[in-house]
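Presented below, as structure tokens, is a lone chain in the form predicted on its own.
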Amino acid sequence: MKYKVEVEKVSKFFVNPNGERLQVLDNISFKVYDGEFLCFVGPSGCGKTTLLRIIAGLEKPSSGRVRVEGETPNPKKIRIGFVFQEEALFPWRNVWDNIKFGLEVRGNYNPKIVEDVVRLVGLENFKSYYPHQLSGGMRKRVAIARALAVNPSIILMDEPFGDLDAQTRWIMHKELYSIHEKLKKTTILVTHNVEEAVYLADRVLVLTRRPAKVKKEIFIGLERPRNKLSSQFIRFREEIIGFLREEVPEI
């Protein structure tokens, strides 16, 4: 099976205003297969978002290297769909115009593409609505649709459902699972929610406290769609929580 993303011995340092170096990532290595759904979990502030930004080409590693489809990640050359914690929707654009934004930037706007992703995320009846007229879950769907519209090589998601209530989050889990099953896009999701990771991921990487290292790699060997109340699901969830407790005892 072909690798879509390769992360090799990546470390990252930041320098604070006092000139002190803060190490965020420490010698991280892993590979992601084409079509795989990978999740990162780890303590708050351990560097998960920084790692995602490095994969996206928005940050450079201090050492090591990243390859996406064999090349150094560059958003101008490689189509990367990024779904942020905040939807970052333009309030003056309706659903349709928000979704087509990435296509416009690339100069290849095609109404049929927008129509297809609108239908995929179930917003056919809300194309003319503005962000303030939508529920939280609908805004998340718009953000996902905008990322999908550019036909990305990979999709990167930074805790996209963290601000949703439990019921809406559960609905979005099922929506995202359905989209991934249809499109088979290589997806990397950062989350604090262990249940979310076990439900969605083919594989979960547990990261340590800062500076983050890969503490454990867990393959989620469950059939899909997954039952969150099954004994096997709960076993995987408790296993991951156990590793996190070693890093953050108060969990």
Given for the second form:
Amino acid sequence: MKYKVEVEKVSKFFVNPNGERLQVLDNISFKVYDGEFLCFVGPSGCGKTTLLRIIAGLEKPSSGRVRVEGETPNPKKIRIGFVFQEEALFPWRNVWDNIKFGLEVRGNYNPKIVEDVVRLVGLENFKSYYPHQLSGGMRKRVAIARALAVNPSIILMDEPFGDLDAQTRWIMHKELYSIHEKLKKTTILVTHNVEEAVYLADRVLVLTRRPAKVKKEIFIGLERPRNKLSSQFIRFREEIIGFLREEVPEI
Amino acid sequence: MASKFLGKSYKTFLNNFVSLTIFLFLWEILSITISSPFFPNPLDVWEAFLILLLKGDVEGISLTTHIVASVSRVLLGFGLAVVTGIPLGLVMGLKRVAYGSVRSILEPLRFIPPIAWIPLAIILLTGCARYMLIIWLGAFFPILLNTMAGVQTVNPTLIDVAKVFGADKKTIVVKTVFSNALPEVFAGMRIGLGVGWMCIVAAEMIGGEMAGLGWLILKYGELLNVSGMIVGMVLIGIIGLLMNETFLRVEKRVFRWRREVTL
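Which structure goes with the form predicted in complex with its partner chain, now that we have seen the form predicted on its own?
Following is the full complex, with the preceding chain placed first.
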């Protein structure tokens, strides 16, 4: 199967408490290749999160259809790794127990798998720590490890590093890059950080303001690991920022 | 860190020792001033305690029998409150409609003091059921309300995490909603046990059995043996304190993930 995810003419409406209809997504179509790293960038509040939630099967599109591995998304059938924007670790579970959560739910807990992902994200010495004892970057690593533990067929990341400081974010970019190199998991990452998108993505889709449409598709044909200071890198970055500026002139 | 902690607890202990001594001293002065046969001094109470401990009460029932009787009754009523309060709190916390529908029954009910139920309990129930009803009434509502409140504090993102891993409803309730509510459920249990324990005298007024600390107080009251009465009161206070402290300790251990320590 060539495409891991197919999104066809998806629109989404919400009805807000005042009874007004709010359109979030407008006729969005795209396909994601197996093993691809796809990034969405778009103005904040444009509906990026909703798009990810629809792909994960947490929400249904108002019209159009989504296929993940050729089927309607259903977390009970397809293994999905989701890294949420907000703090989403179970505060009452330590690092180990947080990471094993997905396996536990699916009834195939295996300490060896947990051990492997713990090593992958470099948390060997923090297995028994509780989330409140960890730094922001470490908590993100736990969230990524938890998503990876179930051997997901796709990984969805919703602004995973938005709340980290610049330095930690930089480190996380490198780590996520090397994880992707190792595992080659199909990944869709949503961000408003253009640098992040150019550093990580095979392809960047720029979204318009709400209701979101796909405005532009950019293939990042740079060799990896990428140098954030190289002139080509900066050219890609400027190009994408240019598209964003058309949507949000204040940038 | 450890020595600082030790120093702090030692200081607290010393402070409490001092205030307790002052309290007993003031009591002594008051008893001298009042100088009434019905106002015992601390030593009289201590003496009454020793007699109760060594010889039992006026009917020869030992102090341990009284204590065991009261504690087991409270634990029974409390146990009933736990097995009713937690599931109901869980259901009503999850389904606001359920709570909304029974609000007009529940809310007034919880303001009727357990003592007001005594005549009804005498007419309708006998023996152990009477104790259990009165103590259950005290313990049930804190457990119910805390469970309900705890259920609602769950972070919706955590439910999404479970959903995205394909969790069914039952797993979501057990592994996210209830786990999240557990500290509040425990706090509700602690408060419920305390309130249930405070209902012991009321319950034993009507139980009709010859043992129990509440019964002891009432009996010695009728005999105008004030020292013996106070022994019963103080014991109720101390046992309540011990139960509360034990609970707090268990809470601290079980919920150590809550402790606000950062790296």
